[in-house]
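Encoded as structure tokens, the following chain is the form predicted alone, with no partner shown.
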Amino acid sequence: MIGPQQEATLAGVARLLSAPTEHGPGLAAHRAHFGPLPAPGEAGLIDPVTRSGLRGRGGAGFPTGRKIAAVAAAGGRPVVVANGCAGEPVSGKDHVLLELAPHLVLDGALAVATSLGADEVLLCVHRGDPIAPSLRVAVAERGEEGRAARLVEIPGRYAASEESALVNFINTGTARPTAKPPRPYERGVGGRPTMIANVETLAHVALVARYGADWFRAVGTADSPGTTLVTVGGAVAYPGVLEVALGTTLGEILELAGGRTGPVGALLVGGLGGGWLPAEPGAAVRLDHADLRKAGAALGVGTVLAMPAGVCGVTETARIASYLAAESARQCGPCMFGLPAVAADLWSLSGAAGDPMTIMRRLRRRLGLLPGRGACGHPDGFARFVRGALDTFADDFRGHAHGRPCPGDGRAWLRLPASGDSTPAGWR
């Protein structure tokens, strides 16, 4: 939750979040705060999205204005699919934003397909989501406008909510990824061009054709213009989801949480396939595309954790990797075979069995076999998050690798649920 101080903190720049929320989500109090959603004049949305530089907050950061275009010029009658699957399993923005502004996502929804011609609006989340009946509700308040609207529920794994696998799910009945090409823009649902967009990420497209290119870089970087959402975790007073302007320092993230409340000794940015940072200087580094990238993170799915110092990192580390290889697809080499080795690797480390030097020269190897290779991004996020902490952790390595006792204190700071059912059954 937020204190009041931070309430009142992020007063200048709540915009997905601006809603008073004592009437509720619904479409009458809605409108009332943000008015009618204008009908897209002649140049539809392309032109002031791609002015905004509004770029996608479910993972790649993509250019939206770009991704619509790609729809727009693919032809024939294009699907929408609003992804609001909570896939990172530390990441609650998304569930905070379709909980209490359902109804700015299904604009933005609406709004992009009336631009593209689509008759079909799919919203995305997983399945057995506490949310799904409310969003009913929010679709059938909707009424004739939402005709073309339907709740879709996506099984509950991680590599489930990417964008090759919802358009699969859709058609087949299996949530796993595919090969591209073709990429949805190209053939997606029912075989058509389909724009798929995190439900964030179709809120802002809301308030752009609302309030214009301009009102939207009014706040935020050249580079990374706008507000995002971010979940805040780990070592902070007041844990929960926050709406910040992106080029917020990471440590002013932290502060605008209540402040750490203890020594920090690393940062994860960006979800589980994000990147971590040493505490400092990683609290001076900016929410900013450009500038994450240079430090070796992403912005991702949107998530500052501040990690305790007295961690392991070399135990978190496996135990996340862990996490992560449990959860793949296991349909290509790198996650079938190349994601547990890794993991095992790590846990070796960490319970220093076997020749240490051996395991890490193993473990690079193995780890520059993974990139580019999957059937889709999940590996390249893995080796990504397992790099950064050879770099970050480079101490506890060091320290494993030589023999020496473990610097932590044995906690398990990063709460994680368990996998799902790794059979054909569990991705249906």
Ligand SMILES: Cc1cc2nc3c(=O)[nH]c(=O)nc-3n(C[C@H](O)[C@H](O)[C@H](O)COP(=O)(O)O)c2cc1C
Given for the second form:
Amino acid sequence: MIGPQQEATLAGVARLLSAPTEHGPGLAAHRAHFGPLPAPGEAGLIDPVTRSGLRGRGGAGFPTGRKIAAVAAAGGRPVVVANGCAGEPVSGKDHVLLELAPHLVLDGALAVATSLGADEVLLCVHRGDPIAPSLRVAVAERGEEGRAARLVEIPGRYAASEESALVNFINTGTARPTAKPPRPYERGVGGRPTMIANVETLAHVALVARYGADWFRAVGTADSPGTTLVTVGGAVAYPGVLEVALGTTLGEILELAGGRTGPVGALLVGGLGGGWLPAEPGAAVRLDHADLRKAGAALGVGTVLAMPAGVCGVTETARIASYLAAESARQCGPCMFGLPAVAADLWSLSGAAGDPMTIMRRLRRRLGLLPGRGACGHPDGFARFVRGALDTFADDFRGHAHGRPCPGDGRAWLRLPASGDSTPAGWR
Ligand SMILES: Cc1cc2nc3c(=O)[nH]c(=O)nc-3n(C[C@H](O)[C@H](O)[C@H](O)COP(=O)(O)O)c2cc1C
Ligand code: SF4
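Could I see the form predicted together with this ligand next, after the form predicted alone?
What follows is the whole complex; the chain from before opens it.
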């Protein structure tokens, strides 16, 4: 079978990132490497994408074939939205993909549009993203072929790139998530069924359209087939974005990034909505939805960050929880009251303020109240993240509770952006 090479290389398995970079990301170089995009057969893309087992790369891992089928079944003239906002501040994969292979993403979006009979394709990025000018060039190149796509710039808030927030912004100019139902596949942009997919997901669709479902499944696991982009960072020699076969272990991924630069205390996997794992036995866990869920984390947006030993897990969790609480849209109960209260409890434990046993009991009770109660999945990701911390850093939490000296050296580890403008203007 012809196709971009999929041999194991030092950088993992190159499919999405297989094009030689010296020819640039233009349309002619893209076509020379990947070949023309075939017109979808009579049955469209639903069958090959479903058989490929492709799962969304935007966080939740939803089966992409099922999503395309749901949009098709909703009837009417659909819209396709490519989510390139890369809202997770610890993930760089969507940026790298949009920089190196913008036409693979556009191929996927346009192929889905053709298959669904959609006449509008929107590519969303955060406002002011430095990638926007080069994407405008790529979109214009496709316009010359008579295939329209449009770039949409979304306010730069964490929750503004959730799918219903994108629809809300395009329809009303406010990027806050909305209550479901209706979900975008039922009624989205302009009230029409809307297929929203992460840009990496669409780039994989472009490869499935060219090379087929069997080719796609030739690497990866039964539960999570194919390759995926991972952002590797923290205590590794060469932090960056790699393409690996799903099923690669977290330890192998650290090795592909040049190996650990010192003792590692824990792994933060899947982004801020993913979860913590202890460095050992976490390194043996495979990058696979089912395996990571069993271990207490989530594949999420495919980040693998190695936290150095010597960083306090309690304080680090409190810092990240405060960031996530500040980045919510503050319109649902769990985000208005629950997230800030949990973050405050974590800071109390970190600073040994108050009775630790009472705080711990309250924290667990509050965490139990968060999942499933917001208009979007933000509180669910937050709760998973904090619960994972309670397990992974159980010794640190016990030590803080019993007034033992903190094993941390006072360092703040993860670099987080400043929180955005939380007034209504920040969402427009
Ligand atoms: C708070 C929040 C923020 C999100 N931000 C992004 C994002 O920046 N990019 C993205 O692709 N998906 C993001 N998602 C997931 C989207 O809602 C949506 O599920 C995704 O774009 C669908 O793509 P997929 O099926 O290809 O994974 C976010 C979800 C939540 C709850
Ligand atoms: S759950 Fe939180 S982030 Fe999601 S819509 Fe409600 S307030 Fe906003």
